[in-house]
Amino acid sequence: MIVGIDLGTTNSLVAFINGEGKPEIVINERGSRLTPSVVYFKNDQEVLVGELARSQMVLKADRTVSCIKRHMGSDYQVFISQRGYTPVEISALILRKLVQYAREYLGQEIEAAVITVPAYFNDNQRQATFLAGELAGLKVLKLLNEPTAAALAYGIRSEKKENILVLDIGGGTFDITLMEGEKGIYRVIGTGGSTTLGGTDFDNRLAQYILTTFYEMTGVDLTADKVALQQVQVNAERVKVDLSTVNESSVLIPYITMGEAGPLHLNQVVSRAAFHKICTDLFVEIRSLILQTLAKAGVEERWVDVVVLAGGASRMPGFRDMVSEMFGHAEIKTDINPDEVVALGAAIEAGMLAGAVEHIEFYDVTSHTLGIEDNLGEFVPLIPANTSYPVVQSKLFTTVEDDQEEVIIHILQKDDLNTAGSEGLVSLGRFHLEGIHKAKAGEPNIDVTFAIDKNGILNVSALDLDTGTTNQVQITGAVYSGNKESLNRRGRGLTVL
């Protein structure tokens, strides 16, 4: 059996294809289709993911893990008991528990899996991903983005050509794609978002509003207590999810604190308007994030003729007050879970690698742009951003000084929405060419070459033309820190040929 599944920042579901040649969530041990992202270590010997792992998070917030998609492709480590976790460690816990579910719901093995990954992740991210599959047990099949899942569970299948926009935002991350379809074949001509914003940041402004609030009214903070901390959060999260369907949601935490009178209570109400005030600047953001992709893609708000909204985040009314007045004339899907719609289009992927389900083609973008670090500490493009994968594309190097025998290649990426940092690039790793031709500077060849697989991951290869010595690696980097060292001055850079 080969199973779809969304890992996402604060929930994850697995999904497959029923007898009907349907796409349908497993139910998991609790009787529900959404898994909490959260991971809690109870000793050295057991750790629990899931439900029982978030109701630790206020008592045991110390042993406790979420939101680890957000670090996915860092260097990021969370300490517990003295042992250094990395993301995907972490990750691969929480997959190997949705196959656990999956096996026992469907009472037989899971071979392989479809994983999907937000549009917007980059080369290390991905890659973060796919080594998380692994280390669960799992043949990953396919890295799939998710605005790409989501258009498939809708079944887009017009004969007509249309224009389609998935906006996909979910606990951590914003995902924007741009795809003409026609007769059955989907072609991305642009994407866009942000990584560090989703429904966890409309949380922390809610949480960040209450204990304001409380502050004001006692004048005790509560930022320096860890269990009233996260209380407050676990509420805050609560009432951002009651005020898509109701215009006001209570916040009662009996005792939260000791003040000098004696226990204090929290209690507070809180409107749909407040919220929507206090994340204006976030809702903006989204906004100009939706404009700045329709730019780079060259297209218009009148280009758009369906709107698909996916993630759980995509109830806020504020959020789909904005979709309906910057796309009012399109049609806006909404009919299916946003919190479910990535998980059934990753099991439709995967029906259709296991030939269970009809093959629909969809032609996915890079994300950014990919190149290389000069000599000179400038960045040579190789693979422009939405440009259609798998592809690959090489450019000629050559050395800097006399002599050189080995070239160091820095591998970079630059986010075109200047979302990254400093000048909006990302180490993506570092390899040697050792033992090339030595000869006077700008004599010898070097070939460089990147290619991106099906499932969007980088590989590069270096390879010296006149001796034949070649070298290549997968990208397993970190995130670049700005600070450019120049390769030339030890004399291993190279430069355009």
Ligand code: AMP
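Positions refer to the first chain, counted from 1. Everything numeric in this text was worked out from a predicted model, so none of it was measured. We call the rigid core whatever largest set of C-alpha positions still superposes within 1.5 Å between the two forms. Compared with the form predicted in complex with ligand AMP:
A displacement of less than 2 angstroms separates the C-alpha positions of residue 60 between the two forms, with the rigid core held in common. Core-superposed comparison between the two forms: CA of residue 459 displaced by less than 2 Å. After superposition on the rigid core, the Cα atom of residue 441 is displaced by 2 Å or more between the two forms.
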Given for the second form:
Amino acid sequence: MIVGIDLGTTNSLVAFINGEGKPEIVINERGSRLTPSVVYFKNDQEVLVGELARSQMVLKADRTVSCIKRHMGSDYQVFISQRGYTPVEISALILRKLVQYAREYLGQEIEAAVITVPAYFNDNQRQATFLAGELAGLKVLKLLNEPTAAALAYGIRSEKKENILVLDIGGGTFDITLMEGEKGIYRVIGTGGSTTLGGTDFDNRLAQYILTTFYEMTGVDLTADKVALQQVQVNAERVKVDLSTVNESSVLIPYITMGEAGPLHLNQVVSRAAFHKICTDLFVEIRSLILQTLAKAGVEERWVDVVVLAGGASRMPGFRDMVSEMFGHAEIKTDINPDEVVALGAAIEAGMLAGAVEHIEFYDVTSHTLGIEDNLGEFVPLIPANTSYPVVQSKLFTTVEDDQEEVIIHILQKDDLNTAGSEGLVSLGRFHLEGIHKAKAGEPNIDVTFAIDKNGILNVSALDLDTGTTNQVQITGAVYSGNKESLNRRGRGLTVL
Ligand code: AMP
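Please move on to the form predicted in complex with ligand AMP, as the form predicted on its own is already shown.
Entire complex below, previous chain first.
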């Protein structure tokens, strides 16, 4: 059996195609469809995942790990009893648990999976997700972009020509995708969003508000008290969820700390209006990210026929009101549970790969411009952002010095939206091509090829067309973090031919 997995920042889900050819969510041992993406290291032998781990977050904050997705592809490690764990290892523990749930629910072995990733995930982050799947003993057949999965979940119900906007706001990420769909063929024409904006930011705002109000009322600052902070954080999320259905919610945490005159209790009421007020700038940011994505794709609000909402945080009334106001003319799809829509789409993709459901063609696009650095330190693009993949693109380069026998290919990603670094350039890795035939500067023909596979993972190769010498690299987290060598361009630079 091949399953579809939504490996979320806050919650994860696993789904499959049932006997009627329909996608269905696996129900876990607690009768729930969502499994919190939380890991609790009870001791050296025992690791708990999901709801059991989440319930330890308050008292065992130093032994629980949450929101690990935010660190995927980086060299971040979380230390538990002095042992460091990588985001790949933590994610693999979550995946293993999901596979176990699927095996128990279906009574079948799970051999392979389609795992979803944010459209905005770069190569390092995709590679890390892929490795996590493999570490969990899964054959990862495809990394599917989450918004594409959401559109697939709706798409099988529609035959009309439609321009679709997918807004997927989960715990830690906000993904925006523009797609043109007709008769089952979907083409992604633009992506955008943020890898650092999600429901958790709204929780943090509320937590801050609750702490400030407590300080104003009692003069006691709780920010140094780890256990109290965790309690406030958990309550903040609950209040946010409550405020999606009611206008007012309250927080009561008895005996939160000791005051001068004895124990203090935290007792506050939070209104939806107050919540919206403290989150105004987050809504403004969401709106401007949507407008930026439309502008980048050269379309306006009117272009959108259908808005698909995904991700738990899309239930916030403030979010829905903003979407209705921006896209009043469009059909806003809310009939599939926004927590489940991505996993259901992943199951459809898994079903298509297994031949269990009718094939729907779709094309994803790159979210960043990819290229290399030339001898002057300038960025030379090879694959522009918004290019459909799989794709292969080549460009000819040459040497800059006479008798130069080596070049360094320094692979760069230009982040058009979330500018990292001065020009939004991120180093993805570098490799050498040695043994270039000796010639005058500008004579050798060095072909540099960028190939993006169906998972969005980049392979770069360089070939000296005169000698046939070749070298290549697949972009992995290891190349990214392990290669700290400074780029000495003397005798090793290259330029566009
Ligand atoms: P996901 O990553 O898609 O599982 O989304 C998780 C995020 O959605 C978390 O920040 C949750 O607090 C949030 N969420 C879930 N249900 C609701 C709700 N009813 N109202 C507001 N936020 C919600």
